[in-house]
Each structure stands twice: as structure tokens, then as C-alpha cells.
Amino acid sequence: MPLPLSSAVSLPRKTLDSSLSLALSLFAGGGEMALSVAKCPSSSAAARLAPDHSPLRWSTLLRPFPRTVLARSVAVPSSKNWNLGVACKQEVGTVAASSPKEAPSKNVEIGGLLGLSSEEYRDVIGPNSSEREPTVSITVVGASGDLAKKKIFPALFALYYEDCLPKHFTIFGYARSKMTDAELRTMVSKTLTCRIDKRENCNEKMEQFLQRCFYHSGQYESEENFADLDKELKEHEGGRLSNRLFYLSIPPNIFIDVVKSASKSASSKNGWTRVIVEKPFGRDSESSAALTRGLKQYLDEDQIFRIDHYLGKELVENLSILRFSNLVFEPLWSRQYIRNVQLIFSEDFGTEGRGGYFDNYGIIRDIMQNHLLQILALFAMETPVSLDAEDIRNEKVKVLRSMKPLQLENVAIGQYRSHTKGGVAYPGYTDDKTVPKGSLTPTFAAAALFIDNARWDGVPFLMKAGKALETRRTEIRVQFRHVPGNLYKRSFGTDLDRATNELVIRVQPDEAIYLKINNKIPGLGMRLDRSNLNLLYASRYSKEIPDAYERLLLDAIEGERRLFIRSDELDAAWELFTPLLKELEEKKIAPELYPYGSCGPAGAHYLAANYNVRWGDTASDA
């Protein structure tokens, strides 16, 4: 938790700009500076720099230098006025910093604060700078679970393999299971792979990585066990500047217990502490808000990294680049040219023995409320002021707040049943022994959403998500309007949809971007064909596409929040789906059954037809 502040002083922006020679570093519009403010009677302190009375970022000491307060790496975006608050830390309580008049000579006063030149800064740091080098300690809470074994540890190894992790880092697994360091390394080693395009020194790299992995067994709600973890982390940190990242790969009902214990007993005393939280973030607006309140008892919002791994996928991250850096697309990105947008998620397998977990959430909570809605917000947002995380997330929130809550008449739900295909019998959802008999939980849902703003008024955004379908795919399909007065409409007969241009962004598998255009078939006649202008990533780029968890873990380590979900963004998302979910459960609405391996229930096609739309993934030339 942040320390209380004392001796806050207002500092005009122009004063900061004029003190460049006295600060360690500073640049207009964003940068860093080092400041010294008076003396502390104790040996530890913290500082906060804030623009216009609004907290920007907490920073802490590089080291607890005796009787000196230093602010470390404080970002300086443009702002008219700044406030620097300083607190000196004692064993119990907090006291105000002493008067600047008691500071050593040669420090020059700047608007009531004291600035250090680069030379003075080095004098304070001292010659043994290696002790001030930062280290990152990554603790995977729930290390014995499937997510940790299959995704998190392999992603961390991939980052190490690509030299993306800091020079000094340590990885700890934490769980209730009894396990030695050697047993953890054996477990982790079974899931590690090297890049296809870069296999040299693979075994050597694996061994080096595994030697950085350790294990600590403990209870999730035990502050004492986390205090023991803290001691082990300190041993590996070796007195360096300690930054700590906790990845909560655990069920959401124990998030708050872990955060409480880690915050009180194992957070960094002289660096940053961040926590990655996995979905689901509650079951509805109320439970989500309660979870957020619980987390914020022990963490600041900028310490919480709510992860949605779909935001880390290559084609989703490329979405804004495709739109904002290509002139051919941005003018078309509105109701004037776009007829509908389809967000499609399908899996060709069922719950596979995980029905107990899935039955508690269903496809709407599991896929639509987070993955697909996040993609929709990125797709539909206005141009952000900058690529700064807050500017992007602000625009996403505006999109979500411009949407009306889903109504039952705009939704179709389904549940897969048993089916025999090619001589193979596939079980139905309720045939899964982990699923309660007579369950009404949907394994398929389709929905029509609308954004009430000038850009998207009247354009249906159709979502579709399901399990045990014909194909596995995740894609965004943008269907453009018909060409007014099309000279060649006779060549397409009465089916003008065949003449519609369509932009397809295939997120997975076989990542690709392709545009469907009308083209003349070579020959003497006038025969038209719909062809693809195709960017297939596997053909164009030889480099293997990183897993989404790699990108998101690296962003969390670097403090980049652009691809993580803010609390108000989460609230707005739940407000759209909570009324629908409650109505489905209260009225016990039965889902339409569809065969395992089919294209889903007929209700989805009727829903699309209500808006004069055909699902693009069911077309013959999809």
C-alpha cells in the first residue's frame, strides 16, 4: 500500500523545464527525473509526483539511502502544474520530511524542492552501483495447475529465449501442493519448446531457464507462508532493487485471500509490485464490483493487470494498425460504408471433462462478455489521442458506454447434443459426467449489439460463440454495403450479397487478413467472380508468431497497460450482459439443441436474418 504523503509542494511546469541541468534527466512531453527533497530521520522513504492534483504514479527509492529521499524514474507527461509529495518511513507510522534548509550544501532549491545534478546523483548512488540494479521476481500462484504448466511457464521461457527478460530475474512457483525445486523443474521442462525459426542452443537455454525456477509450498490465505516466500525472494534478489510480479493462476474465489497475504507479507519494499488477475472477473455486475473492491483494499488500480489473453493475439493487436495507419481503411470505417460487423468464435470440441467449471459460467460469460466484447471495443473505438494505455482504454470505455444492454429478443442460445458422424459417436454436453443432469447452460450463443453514436448508428455488431461446432476459428468479418447502382448486378442475379465486399481478419488458426473483391474471370465473356486479396501470415512472415501470453507477460513486466482491462471498462462490459444473464437464469430458458460438429442452432441464422445479414463463416467461399 502507498505510504501517506507529507510536505507536498506545487511546482510549475516551466520551473521543471528550466531545471534540466539540476535533474538527472527530463524531457518535454514525457520522461524521467531524479529529485532529492530534504532529509529524513529514517533510512527509507517514498515519493509521489502528480499532475494537477491527480496521482500519476508511485515511485520508490533506488535504495534506502540514509537521511535522503529520492524519487525514481518518475514519468513526466505534459501538464501545467506538478505536485511532489514525500513521506519518510519509520518502523511505526510516518513523519514529515525535515525542512529543506537542513539539506546539504550544493543542492539547489527549485520551487521549494531540491534538485540533484548528475554528478551529485552519482555521489548519492555510490560506486557500487551493481547493488542498485533492478531484479524482477515473478511468482506464479497456482503453479501446479494446467494454465501455469501449459501457458505461463512456456511463455516465460519464450521471453527468456528471445532475451526479453531482465538480466536479473527469478521465477517462483507457489501452490498448496508439496513439491521440490527439482520436481517443479521436471514438470515445467515437459512443456517448454523453442522457436521453430531459432533452435540453436535450445537445450542450453532450457537448462539456464530452469535453474532460475524455484518452488515454495504454502496456503493461499496464509500471511505467514507468504512471509516465508518473501524471505526466499530476498535471498535471490541479493539486495538489488526489487520488482515483483504475481500471476494469479487460481480460481477467482481465492483472489482476494492471495492478494491480501501477498500485499501484507511479500510485496516489494523498494520497487514495484504488480498482480496479474486471470478471468473470470466475477459472474455479473455485482460480483465483479465486489471483486474489484476487494482487490483495491490491498492494491492500487495501476498495480492490477486484468488479463484477457485474446488482446495479446497478433491479429487483434494488429487491428488498430490496420485501421489507423492505412488510409484506404479509415475513411470506410463507419456506418456510411459498413453494413455489419461479425465477431465469430468457434471450437470444434466440447467441454472434454471440464464441464463442471464451464457449467458455472457458460459460453456468454466465458467468451462473449470478455474476448469478443474486447475485440469489438478495439474495432469500433474512435482514434485515441495517443498510443498511451489510458488514451486507448478511454476510447474503449466510450464505445462500451454507448451500447445498450442486451435484450432477450436479440439473442439466440444453444447446447450441443450427441451426434454420430463418420462412424464416430460424439457425446452431448449433458453426457459429460462433470455436468449436472438437465443443465440449461448454453454452449452456444449469438447476439446482435448496437453502438449508439454517430459513427456506428444502426450498424449491427453480430457476435457468435460456440463449442462442438464444425470448425475451429476466431475471426472478424466486416461486410460492406452494396455498391449503389451497380452496373454489373445482373451478373450476380438477385443475390446482391454475392457482390458485397468483405474484409476478414482471421485471428486463429492460420492467421490472415483478406479482402473479398469482385473480379472478371479471364476470357471473352463477361463472367464475374469473387476473389481474395490475401495476406496469409505463414506465407508472408517466416518468423513464428508469439503466443498471446508472451506479449502480455512482457507488457506487465514493463508496466505497459494498453492490453489490460481497467476497472471502469470491466464495469461497462458487465452492464451490457448482466440483465440478459439474469433473465436467462430466472426464466430458465432452455437452449436450442444442435448436433455435435454442426454449424450451430438454426436460431442463430434467424437472428442474423432479422437484420438482413448472413453469417460469413457459413458461405461456400468463406
Ligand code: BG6
The other form holds:
Amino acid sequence: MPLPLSSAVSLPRKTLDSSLSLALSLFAGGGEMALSVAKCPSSSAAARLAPDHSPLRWSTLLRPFPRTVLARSVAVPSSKNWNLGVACKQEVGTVAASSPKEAPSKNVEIGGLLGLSSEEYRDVIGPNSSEREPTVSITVVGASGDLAKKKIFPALFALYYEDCLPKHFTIFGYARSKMTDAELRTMVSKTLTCRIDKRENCNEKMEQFLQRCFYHSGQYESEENFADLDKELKEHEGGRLSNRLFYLSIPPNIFIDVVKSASKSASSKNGWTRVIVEKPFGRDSESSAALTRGLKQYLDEDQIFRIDHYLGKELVENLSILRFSNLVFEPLWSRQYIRNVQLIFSEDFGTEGRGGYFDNYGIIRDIMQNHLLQILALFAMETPVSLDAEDIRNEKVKVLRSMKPLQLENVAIGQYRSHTKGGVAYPGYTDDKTVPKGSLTPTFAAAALFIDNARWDGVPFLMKAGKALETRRTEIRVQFRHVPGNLYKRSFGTDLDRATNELVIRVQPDEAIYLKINNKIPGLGMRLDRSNLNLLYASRYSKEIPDAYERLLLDAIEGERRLFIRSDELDAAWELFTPLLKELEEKKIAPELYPYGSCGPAGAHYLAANYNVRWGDTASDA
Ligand code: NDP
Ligand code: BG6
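Having gone through the form predicted on its own, I am curious about the other one (the form predicted in complex with the named molecule); can you provide its structure?
Complete assembly follows, chain above in first position.
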């Protein structure tokens, strides 16, 4: 049973030290395991809690460690309760069980399995354990598309480079386009980069990786074509226990077709089958519910991994650590000390190339209802009982369900128009040929949201998201209240807001966490200044930050669901936004135009001003 975080952080030093030495001795005893964990220290959820520069994981220290199993390098099941990070090593895999659906946790009692003698264990897994070694086959459906090329294959390569993929794995691209294996490899190789800090043997590793990539052309609704894929997968799996991951990198209107065909004809017969589903998960409550119903005709909820890649970003993941493992923050995390919270997403480019998709969704569905709302839920949740996926997702869903429905008067929308700057003409949104003329789709939105619970009552959570703005950035800004009876208020002049503390979590680019504080300017006088206590990741850590897709793919392979969206979270998120989206569309509300490359429409400032808030990113010392 994992300890709740509160117990974890308050462990007396002595206990921690003895746990550490126990774990170290176990690592020494179970050499392969120790080695593998160290190879890919960033692997699982638990690993990410490891102290800096250490391959050890908190959860490793705090959870029971079945020494006999490690010493024999027996396959350890990956389950929410046994987060030992086995995926980032090649020697140890996941015990797949007899059911095609999420078997390990359901069909093989983990505790029971680990409690078996070696003879009993062999009886369970069969006499020839090498044949029963697991394989993972990853099928990227829609492999010819933009996301597959840009994100999925590079992330898989990065995992391979870091030795985070299991020993036996195969990658298949699947799409309608005709391509040979060699053509797929050429296509994929164009987007693979040796962006891993070590860069040693990168070309060699790339070549080895490409040799494990194959292509199968087929129709999305064809069970026959998926049956052919199944045959090919089996050849590569070589009779081993087969685990299969399908990544749906395709337009949402064909999700169900693919899931139906894949589950009927190409799901694993003796291991797990999981499906990663890309957003958009519908475009309102009804279509999202219909999609969920459709998927659940063929899959269990625990086979569905709804991806929101923002949850895989390093600083979003760090949010809970910042709050729950630092005594200085958690006591301040409420209406008592926080004046407002701002979630800001801005891109310095338009919808170039994706106008067709975008026009059907708009910025509220594209960014706010998922990426920003997920960050908000993580930010505002109560302390979860443990770090287990379900405990965290339970807390997030409570936040979403406590939110007040969004009202039209709490929203400002905009759309970028063409603009010429420095002799360069930037196109407006409706200049895109894939966008219908006269489209009212917002490319910018700002909204004030409220959480109706004891912790956050009355605190505005302001969101702002836009394309074709002045800068590219995503950040969380926490503005604290004024200091009551501030002794130094005369030194601040009339604008007390300028003197309040602000905590900024810059998700991207230039990842950083900084806290704005007041201090005295050195000298004989009494002049105050605002300074930043600054944790700039690039200065603090030499290691390159992994792409969000790497983390999420690895988690899906490990069966770690913490960073994926559960269906009730999705329902709650849509419930919050659907009435507003309908009203905007029914009333045909025209967005305020803003020039390409500007700070966005003035409406966003008026909206914030209604709540006595100033957007932190527009301040001179942002
Ligand atoms: P694409 O439009 O590039 O589509 C992927 C592949 O699906 C295409 O190569 C094509 O393959 C097939 N396809 C496209 N349109 C259709 C259609 N109407 N009917 C049947 N098959 C079709 O999508 P992306 O790669 O950009 O994105 C994939 C998914 O990920 C989408 O759901 C998207 O919304 C989501 N997403 C994308 C992001 C991005 O940056 N691109 C970011 C976040 C999410 P073929 O013709 O060979 O079968
Ligand atoms: C996607 C949106 O989900 O996120 C895109 O559909 C957006 O419109 C993208 O550009 C931003 O992701 P990132 O990781 O580049 O900030």
C-alpha cells in the first residue's frame, strides 16, 4: 500500500535513511533492476519523485520490495500499486495475463504472484519463460499524418534511446496511404533528432530503432485489414506474451471504426491491449458522451488512455510536488491568501495548416476545455489520499464538479486579423483557404471561472488562450493578497497590486518557477524593489527536459493512468463549457478582431478588470 504523500514527506530522517540503505542494498542484490532503473531514471510516475541526481525513487523506498523476485529478475507486473518502473529496463517486463483486456491487475493477483515460490511461479507462467517474455507492439494508427511524424515517432525514438522501451518491442505504422517499410523509415527518419543530451551513438541507435519500425497499409473500418495487421504483429511477437498499444493519431470521426476493427481483429489474446486516444474528445457533452459510449462498446475504461499532452509537461507534473512537498506553499493555497490564479496560453503563430480542423473547434475547445482546465484541476485539487492514479483523478474530478457553469458575461472572445509588421504581411485567420469566409470561430478567449468550494470560494481563476499573439508562452500565475497593515505601504505608492507577491510557473518556453518578492534596494535610503526568486530550469539542470509525449507514451506502456483523463473528468469538463459554447454559436457572437502578433483583444483586459485583476503577463516585470 503506497503511503499517502503527507506521510512520505514527513518521514523522520532516520526512517528515510534506513529505507534508503535498505533500498540500496536491495538494488545491490537485485543488480539488473538497479541498473535498469538507473538507465532511465525518468521513467515512471514514481521515478519522477526521486531526489535530484538519484536513480532511486521515493515509491521504491516506501513500497514493499520483493527481494527474491528482483534477485531472479522475474517479470514484475506493472500495476498502480507496484510502481517499480520496470518499463525502463530491458531485462524485466510486464507479466501479461490470459485475458486480452487489462489482464495483470484483474486476472493475476499481483501480491499473490509475487508471494509464490519459484516453482509455483514457473507453473503460472509456463515452463519456457523466455517464450513467455512479454513484447510490446505499438501501432500508430494514422502514421502518415502530422502528429505521428512530429511527435509520436520522435517520442518513441527518445524512449528507445534512453532504454525505456522493453527489450522486445515492435512499432507499426498503420494508415490508408500506400507505403513500404523502407518508405515509412525514410519518412520517420526525417523527424527524428538526436536531441538527447548525451548524443552518443545517436545515429547507430536511430538505425536500430528504424529497423524495429514497420508499416501496414489498410482501411480504418476494415476488420480484414486489421486481421492482416494481427498476423504481422504475431510474426514479430514470436510467440511471446503480447501486449499491444494502439495510438489513434487520426481524426476523431474514425476513432470508433478503428477501435471496433482493432479490438475485433488485432487485440492481444494473452496480454493487455490499450488504446491511446488523441483529442478532441467530442465537441460538446453529447458528442463526447457518444464517443465514450462508442469506445466502451469495445474497450473497458481502463484500456482507454485519453491523452492531454499538457499533463505530460514537466512543469505541470511538478505542480503537485511544488505544492505538496514544500511547507511554504500548501498553507497559502486557498482563498485566504490567494487573490486570483491565471492560466495563460499564447502562441505566436496562427492556425497555419490546421485551419480546417480548428474552425470546427475554436480556441475554447482546442485549449481551454482540456489543457488549461486540466492544469486548473491539478492546481486546485485537495490533497489526494495517495499518488495512485485513481486518488488523483478523484480529487481532480471533485474540483471540476464544484465549478460554477461558465456565463457569457465571464468570457471575452477574439479572432486575429491580418497585420503588417516590419514589412512582413501576416495573414488573418479567415485568409486561410481552409477556413470558411466570415467564420466567427474564436482564435482567442479569456474567461473567469469560479470553484464553489470552501477552499476557493470567490477566487477568480482567469484563463486566457490565443493564437497569433505577440509571444509564445504557457504559464500559471498566482497573485497573492495584499499584506494586511503593510508597514511599508507608503513606499509602494498608490498601486498596492504592484507590491503583492506573485508566483509564476512558466510551463514553456524556458521552464521556470519564480516568486516575486519585495526587498530593499541596498544603500542608506529606504527604497523598495521587486525581485524574483528564480528557479530557471536551464540553469539548474543540464539534462534536457523530455517531451510530454515521451512521458505519456511510457506511462501508457507501463499502465500508469495518472496523467490520462478519466471519462467522468471529461464529462465534468464538457458540462462546464457546453452551455457557453452553445450560446456563443446560437447567438452568433462576433469575436473582437485583434492584429496578428498583438497582445489580443481589449475585451480580455475589461474582463479581468471586472474582478480587479490585471493580467500578470502584461506587467513590465512579467
Ligand atoms: P491528420 O489530419 O494529419 O490525419 C492523420 C492521418 O489520418 C492522415 O495522414 C490520414 O492518413 C488519415 N486521415 C486524415 N483525414 C482523414 C479522413 N477524413 N478520413 C480518414 N482518414 C483520414 O491529423 P494529425 O496527424 O494532425 O492529428 C491526428 C490526431 O491528433 C487528430 O485527432 C488531431 O486532432 C490530434 N492532434 C493533433 C495535433 C497536431 O499537432 N497535429 C495536436 C494535438 C492533437 P491516410 O490518408 O494515410 O489514411
Ligand atoms: C494542441 C492544439 O492540443 O496543442 C494546438 O490542438 C496547439 O492548437 C498545441 O498548437 C500546443 O501544444 P504545445 O505543446 O506546442 O504547446
